[in-house]
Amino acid sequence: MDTMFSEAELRIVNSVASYLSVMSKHLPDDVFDRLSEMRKNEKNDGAKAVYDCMFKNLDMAVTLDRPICQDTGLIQFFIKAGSGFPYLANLKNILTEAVRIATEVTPLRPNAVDTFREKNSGNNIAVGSPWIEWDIVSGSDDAEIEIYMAGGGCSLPGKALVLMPSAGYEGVAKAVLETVCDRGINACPPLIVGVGIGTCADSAGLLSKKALLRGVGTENPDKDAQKLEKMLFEGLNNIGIGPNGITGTESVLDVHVEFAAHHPATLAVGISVGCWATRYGRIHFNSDLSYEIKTHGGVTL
């Protein structure tokens, strides 16, 4: 399959494959720091013991050079590429090959199952896997690639629904709270919760995934969106789900809201959830293929 790629393209393949391996074994800095803060704030003895197990797990992943969790998810790419990025035309194939290599070498667990024949491809390559979302930027020649390992448990609470506009933002908050209360425990809390608001289910769902990956500790620049983020953060933490659902002081690492204009007759909400070991990464390639990793400090590929 390497014959499909130029020497320069193979550099991207190998860099992304290596980064996928790093992501599977090391939490992004913001998730690790927030989890450390939550561990320190925890008052429940049982929950403290769970946090101790989580951090022992993180240490062993590094020591043994193995993924943090046996479920390394399905790989999702969110690409912000310049129209002048020299490798744009073949980037889908480049990323697909990187997933194949990482699955074999890391190894990542094969999770791509054919929908109608229920057959596992064995290499995480199948229809729609890896999943790729594109944002093309005119006049730019670089590319930023955001990667998410979408595990089964953290995907279970995912939801997108369209409300009557009369439901208002109270209806949005109710949908988020009910979703986390209903299925949040299946997603290995504490959780990162992404909320998307828009005009239809697909746009709200995509916005919620982008919100999930925005970075722990960040705020939406819109003041009203910030208020909703704070309200949901406080409300979800007051539920007391705690780490792994055994009750505790806090239940969520963060809550992020992203939004788009909505039709006057609809108000859609999407909800995406990340587990305590949310594995996401962000790598920026310049046109000369020099790169910067923005989520894992000190990592070189």
Second form
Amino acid sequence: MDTMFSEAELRIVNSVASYLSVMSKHLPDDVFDRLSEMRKNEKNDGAKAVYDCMFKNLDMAVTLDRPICQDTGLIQFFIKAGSGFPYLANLKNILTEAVRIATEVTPLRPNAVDTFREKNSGNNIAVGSPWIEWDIVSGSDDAEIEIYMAGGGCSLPGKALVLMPSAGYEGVAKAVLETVCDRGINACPPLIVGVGIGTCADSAGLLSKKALLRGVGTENPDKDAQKLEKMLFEGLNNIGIGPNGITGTESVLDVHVEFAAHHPATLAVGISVGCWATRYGRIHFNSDLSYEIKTHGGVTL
Amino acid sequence: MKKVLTTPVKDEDIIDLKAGDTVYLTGLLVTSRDDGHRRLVADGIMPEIDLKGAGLYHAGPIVKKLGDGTYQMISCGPTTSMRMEKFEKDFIRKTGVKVIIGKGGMGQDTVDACKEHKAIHCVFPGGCAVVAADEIKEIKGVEWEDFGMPEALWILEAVEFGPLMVTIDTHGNNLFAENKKIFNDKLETEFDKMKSALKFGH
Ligand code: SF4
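Given the form predicted on its own above, produce the structure of the same protein in the form predicted together with the partner chain.
Full assembly next; the chain just shown is listed first.
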């Protein structure tokens, strides 16, 4: 890459590159803890054997220093950058370079296929890869970067549909239940389910991914959204999809709902699911480039 | 007790297995996914390795070539079996593979072939790529390397490869087809339970 980086920018490049590497080998604490709980709750013997295998796999990934799953995903960044963050102008290049380095060093699997040309770019860099979403926070001078490794299997069930308002929240709930039951089996359950509600396919879809990444065990502060989360969580778990879809005591690690206002004539719902090996992370940079990693306790880069 | 199948697997080794049983596989395991299936079935080209009684693994591994010309298995999780459904029936007939391993279920053609030729389909825990690699004790060779690393036919020596849950047995049972019915029935029950509580704003 021809882009020149300042010394400070290179520090961000290297921190994010090492963090990507760490993320591919360690589950975030919330996912790990909930998965441990589900393993304890499991009553079906076949399902127990699958959980045992998952935990053995997590241990071995750390011992052998290898990615948990061979599919390390297409890298997505969700940025909340302060308008005064000193490195804002070059942040896109910084993150792209971090992905290039992590792909080579970890190594991550090259997963960016050039659309239409249908050739794998070989380094996870291509048009729209890494994928970057921006939120600018006025008045702040730090930056929070959320990272998601979007695997193929777990991205496949994703969908967004725009319902007539007459379909109501029943229509929303039905869409979630059907999507998870119909297409969740191949997405390596147990799953994290993100639901977005809004006006259009794009806003509902984006909100569903933000919901997915909100953190296992968190709830939406809105009382009604909370109620919907709880209903879907209990309903899906009563269906008992189990790890690998072989039936079991539970189905999902968590269900999160995020929402925006909707047009009086539409009610859009977006659904994103994450697999048992949901690899996401959140790193917070202050303007002096000191950082805090909120999702992986005890990790230094 | 662990039930371990050893290759070459014979009809009588698997005839008593039922969808939902858990087994392990020791012996010859060969990877093949989309391209390998297409070449063998659509183009009618057979690999040199004799697959009679062997395990067939739907996987695109990450393999490291070592300096001395040997290979090391790095990562070897299962891929979605359904992608091979179109070719699997003929693949089973032409090769005589007995234990097909992948992720998720397969369709009626594979069920029919498993019944006719006495074979089973199993799932390995999805995403457990490091465990899978560890249970591959040796890479004995590779064919059709022109497809590239993930699509080539990797010839592997597996030791107690698993846990494998049988999803299609030799009697016409299909675990995931059954599970889907169970899930859909329960879905209706759960949906009915929550319906009255879903009237937000009204
Ligand atoms: S769904 Fe997740 S765990 Fe399963 S293969 Fe894809 S990335 Fe790996």
